[in-house]
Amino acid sequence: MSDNLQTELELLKQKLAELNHAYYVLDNPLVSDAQYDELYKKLLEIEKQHPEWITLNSPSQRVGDKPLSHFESVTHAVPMFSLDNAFSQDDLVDFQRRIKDRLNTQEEVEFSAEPKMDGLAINIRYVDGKLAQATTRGDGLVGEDVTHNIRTLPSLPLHLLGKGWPHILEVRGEVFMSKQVFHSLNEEFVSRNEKPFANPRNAAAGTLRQLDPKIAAQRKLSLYLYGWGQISEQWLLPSTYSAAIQTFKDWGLPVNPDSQVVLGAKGMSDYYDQLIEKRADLPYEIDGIVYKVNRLDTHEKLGFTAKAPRWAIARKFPAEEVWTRLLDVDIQVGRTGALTPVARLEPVSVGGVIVSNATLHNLDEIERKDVRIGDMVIVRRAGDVIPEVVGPVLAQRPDSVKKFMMPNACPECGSAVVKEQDKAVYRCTGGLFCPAQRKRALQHFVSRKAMDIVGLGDKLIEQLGALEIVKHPDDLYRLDVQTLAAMDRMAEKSAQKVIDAINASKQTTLARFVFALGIPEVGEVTAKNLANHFLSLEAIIAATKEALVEVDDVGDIVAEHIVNFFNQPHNKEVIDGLLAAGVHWPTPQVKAIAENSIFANKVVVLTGSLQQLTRSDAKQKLEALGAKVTGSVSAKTDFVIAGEKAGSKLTKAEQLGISVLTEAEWIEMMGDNNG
């Protein structure tokens, strides 16, 4: 009796799998909903009587009982490559030409063409026909295990249909949310006063990253396959990509019904025209088309570049544009202190996404485009690119528009804002004080090559910053064991180690201290050069721009950054706090100067490509002879050594009448000192 019942259970599983495939994949229901429910109810009754017969491939097991605590990382057996992009028909013509050249043929190439789904790439592994694992793309090499959520997709078979499948089969595809499901989900969120998803892709991503599979099951994700990863070697693929996809379809796997096989550049163009015309009517979002060479033996011949296959390309659809009102311009201060103007817009839908903010890039762009507050503006969004303001609709410009002005003071901390020389960037000068730069400033300050405070990792810095316990680097030296021990994942012993490391960092070097301040473009080498040149912090702080450019590796722009940094009272307050906390260093040792050298105490600039020596070797030789090697040409420069393809520095030297030497002339002048 039990054998008959177990046989009935297996037949029910097979029947329900076939009905699911017909309903969700083929869109061709074979029975009524009531009839399906009756079969499903019978399956549940048998499994209730015999729970030992329940297997993972049962329709009743699509949704697990328990949420996960975290996602596990999985290394892909075969990397998941990205695709190169084409943005015009000419790009596709070039794509086919490159293929013909590599294959040494004049025949038109056959391509498989399919919609480029706007979703998330997934790798699904079957072992002996049973769904074993599903992994996100991640970085292409390592993804996250989301099997618990992928199992909830009704269109995906838990056990492959038919027969003849290999022992191991990895299929790849795109998980997405249909437009209808997306709109219904957002309506539900709005009714509960919850923030809706911005677009179907974000909704699918948010669903796939749920730890509780019950949530994923409720949101009804979909999937279309577009390729494969690892397949058992003994199983032979068909000769073409389209035939392989058809084989997967025969096994019950969902494939895109709008895919076609086309011939040559003309076929790719015709398919593009067809799909872009029906794009708005498709039940899902797409952002382009993927073309793949159909013959699989050609895939092997063409191979891969470092990041993408040579036999496939993605034709992107043109950017979508809409008009809306520019209400105001806000300023965002980035981690490096750069000020970025952001357009605040009347909310508008662009390519299925509600947009209320868009980038304006910088002040130069705003002035170039003549965008003004109050304008009707054109907003563009292309794929996942941040929306941008293309320009104003001048025909609809009201009289009340206002020009945007970059603030003189940082909106976050009130420090002075300066424009970087020869750049469009405006930057807050309060690097040690500004809240927007706090995290980056602290991470840099404690780093190994700076103050080297072991144990103060990113997460601990985030906690201390979020709780306003540490706002500036000098606050670190006021921490105690009790405060640190109260932080997440900290205990008294580990807190004591951090305090010990903080106290140990008080004994440092001037070069390390200057580097730790995080002055823009002042790296480890430049900080060392500043310390060796000026010998004291007071001298560096007091140095003029003219004095700073005499230092090796310090040009006009770096000198300006240094002056601006030390002119900011907030930064000086933090530095005073660090010194008061006991941070100190010995005076740097002065190098002996070769007084008998023609280059002793001379200011020398190297420019262009040297042939006999590397730039580093040349610099060392000059410094050994007492020269000061600087990065920019000024009236105080004594010699410019010009290699091949010397540029603006050579021109400036000639204008100032500075002595210019070729590499050969310089080596000859070094004479006996060239050792």
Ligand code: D41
Second form
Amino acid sequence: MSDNLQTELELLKQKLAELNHAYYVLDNPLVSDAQYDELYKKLLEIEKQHPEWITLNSPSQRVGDKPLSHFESVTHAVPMFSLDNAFSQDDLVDFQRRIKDRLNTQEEVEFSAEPKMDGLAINIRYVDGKLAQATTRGDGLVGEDVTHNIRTLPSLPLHLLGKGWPHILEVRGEVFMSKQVFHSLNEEFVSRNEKPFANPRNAAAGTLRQLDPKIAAQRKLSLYLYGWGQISEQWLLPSTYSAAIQTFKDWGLPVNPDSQVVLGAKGMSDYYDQLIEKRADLPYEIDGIVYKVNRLDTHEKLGFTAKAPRWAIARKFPAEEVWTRLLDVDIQVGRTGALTPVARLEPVSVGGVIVSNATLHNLDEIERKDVRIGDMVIVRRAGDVIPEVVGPVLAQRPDSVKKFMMPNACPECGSAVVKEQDKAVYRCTGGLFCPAQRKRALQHFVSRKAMDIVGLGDKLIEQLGALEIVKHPDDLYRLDVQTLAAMDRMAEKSAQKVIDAINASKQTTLARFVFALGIPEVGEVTAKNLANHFLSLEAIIAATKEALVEVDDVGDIVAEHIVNFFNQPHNKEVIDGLLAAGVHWPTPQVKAIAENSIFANKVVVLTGSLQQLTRSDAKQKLEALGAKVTGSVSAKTDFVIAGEKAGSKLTKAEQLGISVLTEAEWIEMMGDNNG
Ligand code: D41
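Based on the form predicted alone presented above, generate the structure block for the form predicted in complex with this ligand.
Next comes the full complex, this chain leading.
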């Protein structure tokens, strides 16, 4: 008897999942709402009699019973990249041109074109077909666990349909709020005298940020999947992106019904025209179109830049423009002293966001556009880009307008302002004596990719600077708990944490240290190249311009910045102070080992999941041995190191006859050189 009831429960669950899918994903209801409710009530009854049968994938369990107390951070198994932008058809022609050049072909490229949803990117992990975890994109490397809220999305299957799914499947997509849900939600807010959301994107973000999943469940967020992260086993992806998305659809996952496969620049342009026409009628907000090369083997060939795949691009829709009054122009002083004019505007709503500041770029731009203080100006905001002043509305220019003048003295420290040769940039010459530069330099010094001192936020730095307790980075290492505990919003415990983080940062790498110094134009990659080339700080300081341009990525201008930086006596003082405080690093291993390393100058690809090392440690070790670690397998690859459950890259390597090492074999090969 009880066996039968349990079978009935399972059948009900399956039936309800199918009906849900038909309703929310296929947009094709199979039964009336009343019929659905009746089945659902039956399920609840059985579960009430037998609570021990309730499983997480039951439709009754979309909303957990308790709110969370906080969000957990989750490191993505595969980083979540962003997208490069295109703003015109010309940009798209260039995009295809670059692809053809890299592939060495004349043939038109096939693209998948899809609306660009204005929402939030999310990673959803299924284990053995069951929804296991959902995380926000975060900074692309680490996101937040929002499984409790994502489970409430009615279109998302708690259990995949069909079969044949890999053991681990991560799908990626955009969570958004439909226009309809957004408007009724805002009406509700207004009727309760609460502040409405500015746009559907903010509403979706605000909903995902809730600790209590009941709120997300009420707000009915939507989701379209457009990509994937980790996929386990020998499960082979189909040969095209569109077929992969179709496979997701077959498994019951929601995908955008408005995407289409198009050919070449003409195809991309036709799709654009078509979607612009449809835009107002779509049930959701979009801010552009995403084009992706359709063939997946081409993805492998094209690979990624530091932030985005080379095989995809987002064409942004024209920005929204409005008119408002330019009240004044302020000067902002950046980390390297560059003076940026910032427009102070009469607050105005642009595409649902209130804008009161906008960039004017530089003096040349202001003069070219002939923008004057007091003008009615056109302000543009494109997607998530900083708003900018496009130009004046000359027909409405009052007599009282004033021309903006670049000051001769820095508004922050009074030092002389100089114009950089051949460039539109004006700089304050105060260096680290300028409080604005000092503050920005300190923010940069403590940042994650520099000395990585957590807990030293902007507010604290500002306070320590204003009180002249910390003027230069080396002053940080002389702080004590009592001093910190006396600052606003600090207590003994949090002060101790900051001190611990400062102490921990003393053990660093030469590359981080050089990056942290904040030499103009020396970013993370250049700093690393300098460290690996010169191996010691003394050698970098002593290097001439001629020696510096030998380094990858370093041209005349960067070399000059480096030489100038180390010629400033106060920069030397700060460096000495840091070294005296105990900041230290091991000698970079590159050259010493690289000469007798099997991996010297070899191109290596890591794939699958490693058991003994993290991906980034493995990469660091390989680089220390002189290898170049890349993301995709090609004829140029020398070695593939395959962890567990390696997929298509391993297959590819085997096809190309590339040497494949297991993780253990690789570690064995590194022998004594693996430190
Ligand atoms: O609709 C979107 N917002 C969208 C975003 C889309 N249709 N496709 C996307 N594809 C990617 C790659 C190519 C990296 C898988 C994306 C995004 N990324 C994305 N969204 C936010 C950051 C990146």
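Numbering follows the first chain given and starts at 1. None of the values given here were measured: they were computed from a predicted structure. C-alpha atoms forming the largest set that superposes within 1.5 Å between two forms make up the rigid core.
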C-alpha of N408 off by 2 Å or more between the two forms on rigid core: yes
Q180 C-alpha shift between the two forms of 2 Å or more, rigid core reference: no
